[in-house]
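Just one chain follows, in the form predicted on its own, and it is written as structure tokens.
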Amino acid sequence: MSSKIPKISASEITPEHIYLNRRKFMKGIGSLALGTVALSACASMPAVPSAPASEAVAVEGPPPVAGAETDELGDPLNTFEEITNYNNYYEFSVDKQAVAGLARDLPVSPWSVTVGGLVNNPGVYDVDDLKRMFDIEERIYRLRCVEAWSMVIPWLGFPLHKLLAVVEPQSEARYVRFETAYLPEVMPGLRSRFYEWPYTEGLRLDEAMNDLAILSTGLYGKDMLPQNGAPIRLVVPWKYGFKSIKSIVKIDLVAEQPTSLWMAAAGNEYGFYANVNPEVNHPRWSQASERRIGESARRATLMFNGYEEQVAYLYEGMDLRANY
């Protein structure tokens, strides 16, 4: 049931200031094959059982294919300036336009990620080592924030399932729990007592095994900046942006569904799944449309953020209103 996602060659990944022109050139001469999925920056058991870890495999529908300057739907990329200066990162500030300045002092190197829990091969991985272990791909993804704004972002990274294959989840593992760095000396937002720090998130194991889910280490051909989640973050493009946890320091395979920071803060508003669904409104606003950053008009929101063909099978038989 698996299909190969075409991979954009690493030689197409260039600095942002010549990015669009070079991509035009490479497309024009046809010297490289496009390859990888179009890649985007908002405790009970599931209604249907996840596959046991021993059976979990990366499964996708037909792959979305990006163009030279757009996502696979033809929408243009947001600019580097837009992507790096409009950021939700509450550890620094609730002011999206203040985050970039406040995050400058985040120490991003050296940086290690501890992977453990219900795995056969737990380990501690330096981010630079992870970059060498796995092919870094470019993925042009749409990002849909739960606050009803969106972007199109060219991420750099590698599929999460590749790291999971190395650590070998045990048969009891049903979920993947992620944790963000807790650095109060450089993260002023941690003073807020409204949230249960550190920031935590989770996926069902079969969601984590889907090839669209990546660990990203950069964007626009550059290393990730602190305000975007440096040096490594999760990107799950069919879910609202807050699921794509930033600055990861810990990944655990667990048997029980994790309680995320937003579930703990406002469980009636932010559920575990957080799949983009225009038919299920947030209690305080509609999710039927969104504002693409850089555009004045609103656009219709797509089911699963437009990735329905690749991920809908994960939720067959589930009530998507109850499992919001």
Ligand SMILES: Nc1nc2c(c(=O)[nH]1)N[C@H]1C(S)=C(S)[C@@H](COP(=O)(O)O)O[C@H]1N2
The other form holds:
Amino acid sequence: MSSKIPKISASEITPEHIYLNRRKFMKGIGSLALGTVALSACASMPAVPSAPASEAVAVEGPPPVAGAETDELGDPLNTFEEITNYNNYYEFSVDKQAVAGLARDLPVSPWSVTVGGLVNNPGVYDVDDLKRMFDIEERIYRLRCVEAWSMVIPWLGFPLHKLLAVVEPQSEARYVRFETAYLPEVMPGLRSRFYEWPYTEGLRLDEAMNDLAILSTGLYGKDMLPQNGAPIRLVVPWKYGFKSIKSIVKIDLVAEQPTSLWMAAAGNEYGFYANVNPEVNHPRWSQASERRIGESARRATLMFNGYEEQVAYLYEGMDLRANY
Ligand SMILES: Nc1nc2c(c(=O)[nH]1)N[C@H]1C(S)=C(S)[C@@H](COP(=O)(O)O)O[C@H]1N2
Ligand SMILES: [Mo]
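Now show me the form predicted in complex with this ligand; what you just gave was the form predicted on its own.
Now the complete complex, all chains and molecules, led by this one.
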């Protein structure tokens, strides 16, 4: 690392989320005077190889390799302010702007996730251990809510298939079922008798194995905040947002299709698949277009939220109208 300070052009200024990622990485390799020079030097250092799951050791993961100011379609990221102040998290409130304040006291550390059901290696994992077991990557994804608004979010996390490989699903396992924490002392929304708590969601096993499906532990280079589903939540970018279940405490491999909270509440409106599809409308509104938070004009909704190339094979031969 050179101590000389070269001139830095505007194009080299690091976007905030990348800056934060690198800063987190630097924390693990010793205390250094933090400046743009040191940051860019360290960004080109060889990545620390991640430990195999069986011998997880306390090494800091490599800095996320992604990092851009837009998604792959060229659309800008939503701001940290937008992403952390406009949230659906019904355990706290149905008022999106009230969630951040109400969720502040969610006790997110320590936190363990129990992984079991039809697996060879069931286990209880501390979230801090999961973050050491797997490379933490940055994934910039569109999040499309079934309510027809959307955001572009730079998540941090690791592919779900990496955890599934560790627990080894048995041959009878066909679905993955997820469950959110049930904490009535801190979650006022649980008093609503309309929903069958805890919040549950599910994926078909082959969907769960797709590399786009991640368990996310942060965004914009920082640890996840409670309102976004701290300390660990699912992100399935080709499906409506409600599939991306927050604050997960339990993951089970199961033989039968799980019933999600939303299927139990209104199965005619919210199906198991919930793939983003501009041609299949919600019974009460169109899904052909959406409002990107921060924009005024509506934009066209894309098939599978723009991830058709990566996920269409999962639904070959399926009637997407019947399997909504
Ligand atoms: N446990 C739980 N997970 C949840 C929800 C919820 O109410 N409870 N809302 C879902 C919905 S409808 C959306 S759109 C996304 C919103 O995620 P965000 O607030 O991080 O943008 O979280 C999903 N995950
Ligand atoms: Mo949503």
